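Quick heads-up: it's one chain on its own, the form predicted alone, in structure tokens.
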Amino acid sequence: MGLLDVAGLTSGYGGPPVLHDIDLTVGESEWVTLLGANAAGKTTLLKTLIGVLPAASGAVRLNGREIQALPPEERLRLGLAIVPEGRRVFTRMTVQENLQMGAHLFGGGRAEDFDRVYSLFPRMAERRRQKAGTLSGGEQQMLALGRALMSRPRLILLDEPSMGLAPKLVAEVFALLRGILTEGVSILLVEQNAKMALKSSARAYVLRLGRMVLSGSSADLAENPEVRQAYLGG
């Protein structure tokens, strides 16, 4: 049993399912990737896990408990953070405010989490009073991890932290990322920078149009014919 398992899960949005029976696991300060192109699933995934999308069956359990039928809030509460595509920063909002929204559900923030954040992140405590929208992409996307860590996650779902970053900030926030790791935080990727992600992950899965098609150590699907030719330019 990891920290979070996955079992079965089929999804959509009303229609047609999305996602087919799917089985994924994650464990304990364990770092897996997700891999699939364009409309494979893989948004649609994440949101079914945070529970803004309401699965049609399967079952999803975090840390041995049921929690399909819980609303997001409660589902963090329980330690599930995500960081959506496009970050999603409140740009009207100081940097500050930005990381008490993350920690909303817990009276807005403790002092010793805003310091962890700023530890990690010591731009952001150089710019605490700065409004999140003057901020460069690759600031803005540490600000939403940060946000999201202000809630104390065992598990951070993250959708695509490196779209639309120059090369050297991608660099800083896997590396970043794998800070993340080391304080016992696991995280499930979703990445199209095959490569970055399978270089720093454990495990790893590629979705197909709605199912999991492939699975495996992140060493091994980088050798793999047929990830190689789709998302690592053959």
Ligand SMILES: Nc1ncnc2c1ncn2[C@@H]1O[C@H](COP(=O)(O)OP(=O)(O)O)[C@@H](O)[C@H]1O
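Quantities reported herein were computed from a predicted structural model and do not represent experimental measurements. Residue numbers count along the first chain shown, from 1. Here, rigid core means the biggest group of C-alpha atoms that superpose within 1.5 Å across both forms. Compared with the form predicted together with the named molecule:
Once both forms are fitted on their rigid core, the CA atom of R77 lies less than 2 Å apart between these two forms.
The Cα position of K131 differs by 2 Å or more between these two forms after fitting on the rigid core.
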Contents of the next structure:
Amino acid sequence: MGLLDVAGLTSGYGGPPVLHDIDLTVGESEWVTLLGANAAGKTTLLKTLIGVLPAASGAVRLNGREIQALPPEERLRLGLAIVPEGRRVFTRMTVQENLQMGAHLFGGGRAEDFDRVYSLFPRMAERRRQKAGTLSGGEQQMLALGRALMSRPRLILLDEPSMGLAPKLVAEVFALLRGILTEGVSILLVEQNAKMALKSSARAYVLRLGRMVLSGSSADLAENPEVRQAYLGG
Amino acid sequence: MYALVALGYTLVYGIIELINFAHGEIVTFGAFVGLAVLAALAGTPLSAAATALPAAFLVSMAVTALLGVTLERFAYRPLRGADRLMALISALGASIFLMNAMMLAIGRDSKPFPAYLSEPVLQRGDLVVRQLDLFLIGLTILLCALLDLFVRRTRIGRAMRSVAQDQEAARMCGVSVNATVSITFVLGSAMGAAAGILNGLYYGVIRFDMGFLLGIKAFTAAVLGGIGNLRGAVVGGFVLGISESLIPAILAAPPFSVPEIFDYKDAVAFGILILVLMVKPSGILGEEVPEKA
Ligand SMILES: Nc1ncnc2c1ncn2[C@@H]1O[C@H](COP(=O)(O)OP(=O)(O)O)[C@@H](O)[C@H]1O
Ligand SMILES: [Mg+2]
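Could I see the form predicted together with the named molecule next, after the form predicted alone?
To see the whole picture, the full complex is given below, headed by that same chain.
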């Protein structure tokens, strides 16, 4: 049994389901990568896991506890957090307020959590009174990551955190994730940058048209001809 | 006064993008609850302004907040996520329903509102400033400032702003949208109740349909200040109130000398609304926000 166990999950937006019969596991302190072409359903899966989309059927367990019927706030309390696709920072709030939002359920943030995030992201500390909308794309991505860390998650869901970032910043994001992993936080990463993601993670899944079609160790999948052709440029 | 009512529109619009047509009726309701409290206290040792007014405001704001939350729960929440037009129609329906319910309960005639704080504090020729005038301005500014502080500085205020900006991202941070919207209606309705009582004190009478015109004008003030913008609503409210008293005064004097039988005070408000919508729909303090993605 892992930290997160998903079995037979079906989900969508009210019409025909987008996700069919998904099985997925993420262990304690494990980094799992989820690959898939555009519109495969990766974002839909993460939204269902954090609870902003209701699942049609299936079971989602976090640390052995059934969470499928719980609202997002309960899931956050149990240790889930998300870095959503497109960052979704609150652009009209300051950097500090965005971090406070990350700790909304925990009284708006404990001093040691601000210290930790600001030491991970020194540029955020300099800009703490600045509106998040004035930050560059890379800085907003860091802020979204910092916001997610404010709730002290045990499993962090990341939806294409390297999208639109310069290669140097992508490397920075991955370095940060490795650091978070060593602190005992598990990672479920959705990524277009398959090469780096597979290199960093222990296991990976491939989603196609709403179904899990492949899974295995990241090293094996990196050698899989199908994966190589579709996601690693042949 | 317009500022207080305008805050109710702008708060709700800012959070759920709904024009709460029933807000005017909320204001009327608040005025009548205030009247009931004042009537109940009349003749008791508590009837002095220093005790009766705070009691009227507190009770009315609390009871009216309850009505606001109930309204949201039954008339708006079931339609959240549905077509925006549906919620708008529901708001119109709620407005008409509340107005008629109050007419049945209270009657069609104007009810006298007890006079308080009517002693002049300053008198110079035609110009008379009563205690009430200062109280009205003072309380309006105080309530606006408190609301502003609440929204800007508290954890719940932050949650309200997060829902206004990006509802889904707010939920991803653990914000309960239902609870946040309820709080918004509590605040907006309480402000409206205060405005209703001030209105009664100022004009000396209240009627079941007083909220209608007041509501439309306050909505104008909200649009004028940039709907969804709290400080804008306050600025818009004061600008509208001042224009309404100044423009007719100017027009009545030479060289215009418009005879007084033309009661175009109300036309001023609507003239302003039309002008703003044509020239700068985003309002005085409104930002040119791109359509939500
Ligand atoms: N808000 C939505 N409403 C309805 N359908 C949606 C919505 N968002 C995404 N979809 C559909 O769900 C499918 C999966 O989308 P998504 O999960 O965003 O894919 P990915 O993240 O893998 O690119 C697509 O076919 C998309 O059209
Ligand atoms: Mg996606």
